[in-house]
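Just one chain is shown here, as structure tokens, and it is the form predicted on its own.
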Amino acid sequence: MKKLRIMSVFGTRPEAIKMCPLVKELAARPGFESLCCVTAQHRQMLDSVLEVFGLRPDWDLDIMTPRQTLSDITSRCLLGMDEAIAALRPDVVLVHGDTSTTFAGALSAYYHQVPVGHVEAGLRTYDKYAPFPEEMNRVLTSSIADMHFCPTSGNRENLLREGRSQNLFVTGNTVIDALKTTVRPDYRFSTEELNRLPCGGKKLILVTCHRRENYGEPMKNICLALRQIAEENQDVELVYPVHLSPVVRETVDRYLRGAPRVHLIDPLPTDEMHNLMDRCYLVLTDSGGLQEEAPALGKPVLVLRRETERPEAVAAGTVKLAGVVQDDIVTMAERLISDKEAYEKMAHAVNPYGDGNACRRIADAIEWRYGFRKERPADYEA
């Protein structure tokens, strides 16, 4: 039988965690060709990851420019994407999330025919602003997608509801492999700053803000909350990895720098942000994946956001809604470090994301779709 050429597309940081796992499962099976085919939306912090998992992709199309628009994004996705398909001829493109590259991506393999299977399938909030631009990019790519990989079986439902009922696979999250490979429990990071935290047993936070969706009013409400969290608690410290956005960088030079064990810092290589995940006490965060990787470490998350589309780790209890108010952030985040009952409580909550076989799940389904094996691959159940 005939190699099926698979090409995995992605473009940010969060993606290329989530899919080079994946990339290197379907090169080790023999009935695929694996390519990789990146759009570098984020270049800088794309290519630390491609490097921790010694990944060399197949086409580039090197995209990012300074201050970039959604509409330069999807614009310049969508044509290189074209360039990319005509040379690589794959016969499966695969996306992942919720990202313009994602949308771009399932859009220009539409218009090409080539079938399209969605990684991280059925994330839902139902409010196009929140977040923003990922609700609609994930709406939109599922309308597109030919197979839809759900990490969890709420997400399997939410697709259900909107009528899509084929080529639906529970496969659990492909970022809880990517952690059996970075973490290790002899692990030294690049600099002594890092190895010495936490220093003289305080308890380190780990801190990432970036959406779209907090920009402005949002950020800066976080940023004082953050200050006062580390001004009126002696014995934590907080480690803030900043992205690199410029309107990121602003705000919390604006409000953080300076701010009492407070440590802005740039941002982490991926193996360096899971290991430092490992060691903190608690993670705030408005990111999607550190919701499904700190849990799995048995860290509490609070989401600096006012909704989240992962409800089962709210439900599980290792996820908590924080919100944007500063007041709220603050209050939440002192109980969990002064209240240890309901710290143990969410550090000990069962992570419903996955048992680090997702890429094997995923492979095996397009193995199964495209007659490589007789029998459906079992769905993941937490």
Ligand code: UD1
Second form
Amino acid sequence: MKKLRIMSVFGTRPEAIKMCPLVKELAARPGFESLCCVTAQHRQMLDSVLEVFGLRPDWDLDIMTPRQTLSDITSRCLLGMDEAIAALRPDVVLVHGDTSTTFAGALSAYYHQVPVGHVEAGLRTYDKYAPFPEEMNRVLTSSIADMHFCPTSGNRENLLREGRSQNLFVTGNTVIDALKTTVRPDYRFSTEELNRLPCGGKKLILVTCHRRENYGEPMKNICLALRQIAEENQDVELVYPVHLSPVVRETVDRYLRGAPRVHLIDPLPTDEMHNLMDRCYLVLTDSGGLQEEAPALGKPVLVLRRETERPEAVAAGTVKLAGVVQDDIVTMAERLISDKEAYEKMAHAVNPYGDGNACRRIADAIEWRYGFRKERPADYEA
Ligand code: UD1
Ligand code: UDP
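If the structure you just shared is the form predicted on its own, then what does the corresponding form predicted together with the named molecule look like?
What follows is the entire complex, opening with the chain shown before.
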């Protein structure tokens, strides 16, 4: 049988973390040729992930520009993808999640009449401006996709409600596969700032914040809340690897830099980040990926947003929505810092997002769909 040429397309840090393990799993299957096309919507943050996972792309669109607009990303991706598809001639294109790379990658494959598989499919808030533009990227990508790899059964339900019933597979999230390769009890940090952190009775709070819908007033409120938490609680240390977006960095510099017990550092390589999370007390974040990783490590998460498309960890009790109002964030964080019982209620490991075998299930599903295997793979059940 002719090998199936599968081209995985991704461009930002979280897509890379969640797709690198899949690209490798596909490469290990005898029926597949696994190709990798990066848009480099993120340049440095993407390259850092590729280095951690030891992956060399077959094609690099190199599209990133400073302060790029959504139209910049989408148009540069579309033009670049024409060349990538012409050169690599994939039989199937895989895209991931909800970024502009995801949508443009799917749209380009459709223009070339190449079937599309959507990894991390079916997440929804049903508010097209929150998260912006990710909610619309997801909906549009679902419309184009021919195979939908849903992390949870709830994600599949969302797609069924929209009238999509063909080729839905519940696989778990590949981020848990990634986490299983990076977190180790004997891990030693190579980032000097992390080795210098005060320890001994200190509670380490890990922070990230970057979402476009938080730009402006919400991000200012979040920074002021973080400042207040650090000033009022001598037993905490806040570590915040700051995203490279200039908008984020300007806000953080203006409202948070210089606060006591706050460590503003550059983005961390994935293995450093995952092991830091494994050792922290609490996570404050507006990131999607951290809402999936921290529960698996038993770390409570306060989400710095008004909504979440990841209700499974909220239901399991390890994630709570803190919103973007300064007082609310401070009150909720200080409760978890001082009230042991409230903390213990949230701090237990749950894995609604996967068992570390999502890549295997996705590869099995593609094999089944293209006649390389008889049995349809069983859906993941949390
Ligand atoms: C993008 C995704 C968002 C995802 C996030 C993950 C879109 C519209 N947004 O948002 O869904 O949650 O990535 O982090 O697809 N920059 C660098 N170097 C880098 C990365 C970024 O300098 O390695 C700077 C550049 O100036 C760039 C800016 O950050 O223009 C913003 O990057 P962009 O990808 O447009 O938006 P994100 O906010 O990162
Ligand atoms: N991450 C990382 N280094 C950092 C911050 C985050 O490796 O300094 C990882 C994090 O563990 C998670 C992913 O990046 O796997 C989340 O990416 P991001 O927050 O940029 O995007 P989102 O998940 O919100 O789309």
